[in-house]
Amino acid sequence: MAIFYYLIFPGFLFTVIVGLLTAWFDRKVTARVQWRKGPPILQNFYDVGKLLIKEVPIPETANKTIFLLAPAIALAAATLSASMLGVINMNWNYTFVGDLIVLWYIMSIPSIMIVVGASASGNPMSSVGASREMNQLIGYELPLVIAISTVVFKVGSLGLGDILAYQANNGPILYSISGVISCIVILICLQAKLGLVPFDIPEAETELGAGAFMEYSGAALGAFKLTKAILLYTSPIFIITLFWGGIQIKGLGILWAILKYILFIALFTLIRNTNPRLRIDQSVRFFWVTMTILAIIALILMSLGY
């Protein structure tokens, strides 16, 4: 049964095609807020299936375990932290203590992967990429943990069952002014963690080629874009656990959780079509200062009782 979760559903299989769709849903938005028909519903999977059957050459100055490792890991823990969400969402009672600390330490695995991978490499736009990246990953990890930690000092545990139980005895907690901020601060914190603009500063096409995945390519890279992918669907997920009372997959509840995930998904679109690309000392300097004091604000309001 484990082994289903993880490869199937909630885990790999199922999060690959809904990542992949979300992320056609993105482009396709984009497309149309400049004035673009944009791609077929299919075209991340052809474009993924594509990578997935090409050769990965590797750089003569790379180290190639480590450059080849790096990828695969970034999936690995990416489908772990789908699959955990997923399953807790179905059954409260499979969480364990601590579970949000493992899940939050999974999930910035991906990131350090992005780092480690670039940096093995040997090229020099993608040791850029890397250190935007690690800077960026600093960045916004002290507002997030704050912002986790609203959550965690309100419920009284670090029990994602646990804090989906407080949700069903006491209302969600999204429907409280911490709440809200709380989820502002973890909304933009992962936007910076998906890589979309205005927080693309590692990648940065126009300035760096690709950036920290420039020597990327093949299976290789596809193993990037389906990390990429499952993020970007498990974040509205983690979002929805925290503050919005979780998934529920049986009756209205389906539908429900359709529009509540919608809507995040819209919302990391608007964020992105609205904002240009920061400097990653704008960014850094972003995060530490104004998300910071909006999380500490955020449970200063939550220990009044706000």
The other form holds:
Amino acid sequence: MAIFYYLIFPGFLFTVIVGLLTAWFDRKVTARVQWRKGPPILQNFYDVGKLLIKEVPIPETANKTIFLLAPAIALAAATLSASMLGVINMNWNYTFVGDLIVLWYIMSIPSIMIVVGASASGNPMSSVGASREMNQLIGYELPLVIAISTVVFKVGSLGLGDILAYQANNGPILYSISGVISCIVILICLQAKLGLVPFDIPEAETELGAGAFMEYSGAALGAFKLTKAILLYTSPIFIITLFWGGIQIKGLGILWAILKYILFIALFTLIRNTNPRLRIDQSVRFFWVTMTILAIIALILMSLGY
Amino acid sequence: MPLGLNSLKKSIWVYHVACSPCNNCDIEILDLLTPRFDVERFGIVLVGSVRHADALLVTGMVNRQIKPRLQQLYLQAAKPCVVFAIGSCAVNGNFFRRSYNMAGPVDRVIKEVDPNAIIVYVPGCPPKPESMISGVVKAIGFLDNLKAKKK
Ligand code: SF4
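Beyond the form predicted on its own, can we have the form predicted together with the partner chain?
Expanding to the full complex; the earlier chain stays at the top.
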């Protein structure tokens, strides 16, 4: 059963399909914002399908094992985070003590694997990308963890199932001032985790070529693309689970769940399309000052009962 | 998931190599990516790394300095990779063909390192974006032939 969960339903197959469709939605909305027609609905499937038949040249300077292992581990970790969230949303009893912390760790493995893979490739552009990714990781983890702890203190438990049960009894955490503020903080932190535009500093096309992904091609690059797609699916679900009562897969709940999901994806796309890219120092300062202060304000408001 | 050449046809990532052009061809290539022509609807995207490229858009006559770089770029690209010679300069040297630093039009330079390279010629000085799109369409037709041969 665990293998079925991991590979088929809330896991790999399902999330890849939904994630790639979401990535298409993102591209299409971007195109419409720019008065273009945009790619066809299966575009991202074509991209990945094509990458699978391309050859994978390995640079002479690279450490072959780490270079090829990094995308595989990133993909496995992203899939694991998606299946964990999916399974716990399906049945709250599958929760265990501290699964929120486990999930949070697993969700940062892809970013670390990007750093590892990029440094293993031996390309100077990649190493600049890797250092930026690392800086950015250090930047957004601080407000992210404070915002998560707001929810944890409110519920009094580190289990995702308990958070969902609490919201089922007392109403979603989003419907309070502290909830709204920490939700915004997490939304922006996840934007950085996904590497979407104002925070796409590690792969800044116009400065670094492809940054951290410079030397990757073929199936290895495909694995990274799938990782990004899965994370694009996981991030809204993560926010919805923490703040908006999770996803119910029965009756009208499905429709409501899809609406919530699309709302958050639209927010990601909107932020992406209305902001220019930041410099790395601006980004870190933004997270450590503005976002952290916002997150702490939310934490204080929560302890005052708002 | 649609696999293989079928999906390659629908998702061509291009990498722009300027080999001493007069820059007019490059401007036309950038035109191609603007909302007016919007090649993303055919899945054509400009990428920043040659490792990701399915097609090299080469412009300009290739001079002696850039020749080894172009060859190296071609070798670094992940195959299958199509080369587009864009503009009369890239196709046959145009009015630079008797120049002292001309190292041969694009096809000769590429064929030195890979005799079986697929090269698509888009003449014009500069070629219109429409003719570039038609070049891509012809390249796709070539991929179809390749598939038919394989069968
Ligand atoms: S073909 Fe014409 S427009 Fe293009 S690079 Fe040569 S001279 Fe310039």
